[in-house]
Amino acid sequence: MNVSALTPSELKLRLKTAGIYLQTGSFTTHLKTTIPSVAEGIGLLYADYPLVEQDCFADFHISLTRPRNLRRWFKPQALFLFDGNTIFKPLPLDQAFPMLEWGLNWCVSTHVNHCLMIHAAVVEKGGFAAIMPAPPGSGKSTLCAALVNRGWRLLSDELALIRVSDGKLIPLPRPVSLKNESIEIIRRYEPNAIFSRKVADTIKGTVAHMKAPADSIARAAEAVQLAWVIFPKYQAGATACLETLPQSRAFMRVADNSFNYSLLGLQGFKAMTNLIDASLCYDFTYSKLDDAIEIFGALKPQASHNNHTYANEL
């Protein structure tokens, strides 16, 4: 059963009482909340996601609620709880749904160490994936949103999960986070895309989330081979340019964007080495999304991918 099988009132009631067990990729989250905007966001952006049976195992147990002090009524706030414990500072109540999304990213990035984790968008087409590591403001999520609205499969807009056992990417398709000017850019680029309402004055500016394509959600169990590491950078007025990047430099830059490279030790080094060896690496500068789509559409993987050697090397 998917979230869409519940009426809005049924969803709100379940979230307030027993909670829901929400399947996102290979993770199950037990979620409870009394905050209407969170329930509305779940109903809108997670409509195509599976619900698993109540009282089953969950990777993460989280809840969003209001404080029990005066902040419940005066300049109301929202709290994010993990296993019943407060993890972050309270945020204004209006930011409760973005807080949920940021909290879910935190759950994965701090608790999943059977994968090498990289702060990157991930998209796939034709059986091969591109990861796009980049700092905030690079246009990573804007480019990701455009690509998944032009035939690419969304694996994630925030977290590349590389399975250390075989080097394949594990999908984690969730709503794409966009901020400031990027929101209207993608609205104009794909008028049929579904967005949450805009929330202003967050630590990231004005934010909104775009619903993941239904096909990407349906294929969330399909791990994929990595073929490209691309470092995107939006530059106003620039001609789209894909420039080959030496693997040694790509290695260091990907490692800088990893959440747990050092924590994994030798296993992390080997996983990163195999990741880079399996990939063609590029710097990519763009300003027009149509030009970016054309260049990505022309990407070709390396002539061969020696999947069987990966496990042997580890």
Second form
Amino acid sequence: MNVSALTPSELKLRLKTAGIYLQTGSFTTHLKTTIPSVAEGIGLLYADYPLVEQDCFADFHISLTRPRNLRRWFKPQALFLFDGNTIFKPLPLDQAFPMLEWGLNWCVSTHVNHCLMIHAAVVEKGGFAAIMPAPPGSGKSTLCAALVNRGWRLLSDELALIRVSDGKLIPLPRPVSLKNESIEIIRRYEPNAIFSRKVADTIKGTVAHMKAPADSIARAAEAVQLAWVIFPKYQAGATACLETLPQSRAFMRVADNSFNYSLLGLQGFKAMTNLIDASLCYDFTYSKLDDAIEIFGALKPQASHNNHTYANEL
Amino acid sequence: MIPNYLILQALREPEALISLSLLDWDLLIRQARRANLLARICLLLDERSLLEQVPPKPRQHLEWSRVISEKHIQAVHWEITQIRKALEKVGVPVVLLKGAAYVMAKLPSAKGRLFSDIDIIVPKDSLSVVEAALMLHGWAATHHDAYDQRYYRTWMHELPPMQHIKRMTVIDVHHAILPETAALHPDSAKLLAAAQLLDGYDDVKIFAPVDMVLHSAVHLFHNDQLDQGLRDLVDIDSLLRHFSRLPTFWTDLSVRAHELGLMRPLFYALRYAVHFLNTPVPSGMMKATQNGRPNPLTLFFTDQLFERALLPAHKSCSDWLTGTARQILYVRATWLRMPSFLLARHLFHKAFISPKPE
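For comparison with the form predicted alone, kindly provide the form predicted together with the partner chain.
Okay, now the whole complex, with that chain kicking things off.
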């Protein structure tokens, strides 16, 4: 059963009382909230996600509530609770849905340690994945949103999860977070894309979340072989340009964007080495999304991967 | 009577965990995570070769936490190497306390432990040279408020915590195990004199086994922060089980508690270790600590407080009195640390004069 099987009022009631057990990628989240904007956001952006049976094992138990303080009468706030504990400072009530998204990212990035975790967008086509690690402001999510609206599968726009045991990328398709000008750019680029309501004045500026493509959500259990590490950089007026990057430099830059590289110790180093060995690494500068789509469409995996897939097919 | 919470079952009898339902696992993982004991449960199962029998979902959580604990323990080793280097020329042996000592002495209490700082103790007259040497090697004082500096330096049993400017690690340098202002005042010279060199080192020491237990008891039952209470009780349980192999351990323990005036904390430590974790304490030993027993009314109230506050701060282990119990124990601990006039003055300063943290 998917979230869409519940009517908006059923969903709202369920979230208020027992909560829902929401499956995102390989994680189950038990989610409760009394905040209407969060229920609406879930109904809109998580409609295609499976609901697991009630009262099963959940990886994360979270709730979004309104703190019971005096401010609720004039400047209401939202609070994110992880298993009953306050993790972040309260935010204005208006930011409750983005707070849920940030909170869900926090749940994964602070607990999951069987994967090397990189702050990166991940997309896949033809059985091969590209990870795009980049600091905020480099246009990573914008590029990711454009790609997944042009035939690439979304694995994640925030968290690349590279399984330590076999180096495969584990999908965690969730709404794509867009901010400021990017929201209108993607709306114009793909008028059919579904967006949550814009929220202004957050710590990241104005944010809105774009619904993940239904096909990406349906294929959330399919792990993928990594083929490319691409560092995107939006630069106004620049001609799209893909520049090969030495492996050593790519290694250090991916490590810089990792959540748990150092925590994983030797395992992290091995996973990172394998990741770089398996990938062609590039710097990518762009200004027009169509040019980016064309260049990504022409990407070829390393020859060794081709042999590998052939071997699998035989 | 303490209800049979899953977290306590897990610590008492890890073997029984393999029959848990997934729903029980869900709750156990949450209780254990809140008590910082998730990695310990992972290791208890692993050393009994039972980890494979845990269903995959909860097993993954156990293994995630083990990664963190392994990193912490590795970091403790590295940090101690750095501290030894910094204090090389001071000529005072570093005596490790609590978690750092358990890790370096490879005691079972170290299993699955998480760390926020490293505690050491040095003779009081070496405090300033130790502090200076640490500062030269990159550790800097953390409490810059003049009142806080005075609070630590005049009244407490430690320097203000020092943080390394690059690694951000924290070291607490003690000269005693209780504040100067506390009613109980175990003699640091005796503790330091009995400290033993760590196997394979000539510059690192740890407390003698009985002193380690007593310090652990003092730490728990005089602490104002009980959010790690169950973990601290697990330390005590684990130390007692480990050292009970030593031929004269139990008699030594009660003799030493007398000598240092620590019968009360020892009484509580044994009482609650037995209540919570079924620690095997010889009945003669329970009798020997009776003169640390408070009067029946005090004990009744203390039981009410500790039987709540030593549980994980999770809603499944709380009742309507848990919050109050924690607050009362906070006041109790502060009261044990200083005489009432000083306490009133301290609380007044903290409430009305100290700058508020943002």
